[in-house]
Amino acid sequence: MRIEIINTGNELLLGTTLNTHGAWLGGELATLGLRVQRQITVPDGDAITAELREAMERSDAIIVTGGIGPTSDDITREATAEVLGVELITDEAALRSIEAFFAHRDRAMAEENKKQALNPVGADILPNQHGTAPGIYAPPRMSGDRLCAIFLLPGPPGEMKPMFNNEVVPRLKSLADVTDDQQVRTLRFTGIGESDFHNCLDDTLAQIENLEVGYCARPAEVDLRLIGPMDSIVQAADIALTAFPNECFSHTGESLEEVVVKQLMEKGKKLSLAESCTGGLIASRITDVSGASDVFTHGFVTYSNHAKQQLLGVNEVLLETHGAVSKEVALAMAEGALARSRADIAVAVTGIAGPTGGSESKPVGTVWIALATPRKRFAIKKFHPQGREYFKQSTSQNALDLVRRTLME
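Isolated structure of the chain on its own, the form predicted in complex with another copy of the chain:
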């Protein structure tokens, strides 16, 4: 099945907004065994019409995001009717649903919102649970010598993603000839680099038939992507897991925070966090996971020395003797967090995110990560000098991985 994605929006071409829709849709389709053949970004306005016409001649399905809002440059709906050669008519149910959306929020509905209920004749309305713009599904129609279906989805991610999952996926599945057994599986690793894979695995994996291997390096993480028939994937995954058994935190694409929250739930353990340089990022990642409230109790964001002393009971002498970024202070923070919460495991981080604050003996990027349980305590040192954002992300990854490994014991 040949699928093309068209994303509309000037902000995407001006570089003020990263096109995350293209990647998200590509990833979701890949998990269905479907591949995107082409992704196009066009400005708001007229350009969509020619693009749709061209894409229809090459594709079995087109997914368009954006351009179905109420304003004058939102013309995806009109462009679709034009290329299909049909009229737009008001869908009464959709209109009532838009009116209800505003009524529910005690807001007046603007006249322009009415145009969001327009639907090309023969197309289906896709309900939008999270916004005013309903989506549209135009079932396969002959274009040139092929049948092509069109999906129009809203631009805001909070509206687009649930509509894709609820409305597009089932339709694509029934459209697609999902008889071929191309599967995609992502294994996620931390604690090793991409070059470790190249050095240890590339030659072996290259011998597996019909297998496509891809890597994606992220802060303190490498994702291994395997595409092919299921038996090739299983064979490759076995090889990778044998080579790096402790470094693989997910066989199914879950994030590290999802894995850790699940482990804590299964073991009935509670976690507390003491964060200096990550400034709450670890806690925020843990609480991104639904159900975190069952396993996460206290987060101490102790950015200042005063807070480290006051909230965690870190000894002033320790801070003066070793400095805030030291093994001793990291351990004292973890112990303080453990003692002050009712948690079973506490993790603490203290480091220098930069760009300022470094010294010769403790350059920007230096970080100590400590873990404490009632039975043991230890600390590790890491070095992430690649900038503030990368530093925070990598350090949070290292800290979560310490928890994961401890819970595996």
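Same protein, different form: I have the form predicted in complex with another copy of the chain, so give me the form predicted alone.
This part shows the chain on its own.
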């Protein structure tokens, strides 16, 4: 099925708003065994009409996000009616739903909001349980010989996502004749590169019938996406896990932080963190997981040498002799976090994110990661020179993986 996504809004093209819709919709469609053949972002205005006309000629279904609000620049429903050659009429049920939305919140409804109840003749209203803008579904018959379905969804993610899951997915599955035979499974790995998979697995996986293989590389992480019948997926997963048994941290698409929190819960362990170069990113990732309060005790962000001494008890002599970015200081930070938090595991990171601050002996990208428990302590050295954002993400990934492997032992 040929699916196209049209994201609308000047703010997306100006860069003031990050366009996350395409990535999210692509992932959700992939779980159905469906593909996005094209994605485009257009400004508010006439460009929406022109793009709809073009997309209808090459697509079986179009998903449009944004442009169905109450303001003058929200013209997606008008553009759709024009392209389909039908009138817009007020849907009374949609209007009552919008009025009830405001009444429930004890707010006066502006006259402009009535515009959101307009619907192309022959199209279906998609209810919005989380906002005022109902969605619209124009079935394939409305586009004549082109037989292209059109879905109009609101721009805010909190409204778009539930509407897609509740209203769009069932219709797409019916249109595409999606069966339960098509499955999607994502295995997530860390500590290896994308090229390792290509060199080790590609030829073997290519021999499995009815299997589609895809990779997604992130800082210090590679996802292996398997699509096809369950028998083919199980066969492929077994091959990948045999080749990289220790590097796979999730068989079901969970994030590394979710896996670590789950492990800590299962083993009844507490974790504390001492962060310098990551500035609290590791703690942020841990606390993004529901239930983290049961296993995470302390997060020390000791960016300066003074903070390392004051909060973690790092000896000034160590800092002067070895420098803040060193094995000795990393170990002292981990030990200090363990002692002060009384957790079961403490992890510390100290490094040079760049682009300044490096030296010949300690270039930009150098990081030491230390782990301490009541019974052992050790530190590893890593090198991530690709920029601050990549450096911080990779370092946090390596630190979390160190906890995962320790808990596995």
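Given the structure is predicted, the values throughout are model-derived calculations rather than measurements. Under this definition, the rigid core comprises the largest set of C-alpha atoms superposing within 1.5 Å between the forms. Positions refer to the first chain, counted from 1.
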Practice prompt. Superpose on the rigid core, then tell me if the C-alpha of N165 is displaced by 2 angstroms or more between these two forms.
Written response: yes
Item to complete: Would you say whether R188 is displaced between these two forms, judging by a C-alpha shift of 2 Å or more on the superposed rigid core?
Response: no
Discussion item. Following rigid core alignment, is the displacement of the F300 C-alpha between these two forms equal to or greater than 2 angstroms?
Written reply: no
Item to complete: On a rigid core superposition, how far has the CA of D46 moved between these two forms, in Å, if you could check?
Response: 5.1
Worksheet entry | Cα displacement of R146 between these two forms, once the rigid core is superposed (Å) | 8.9
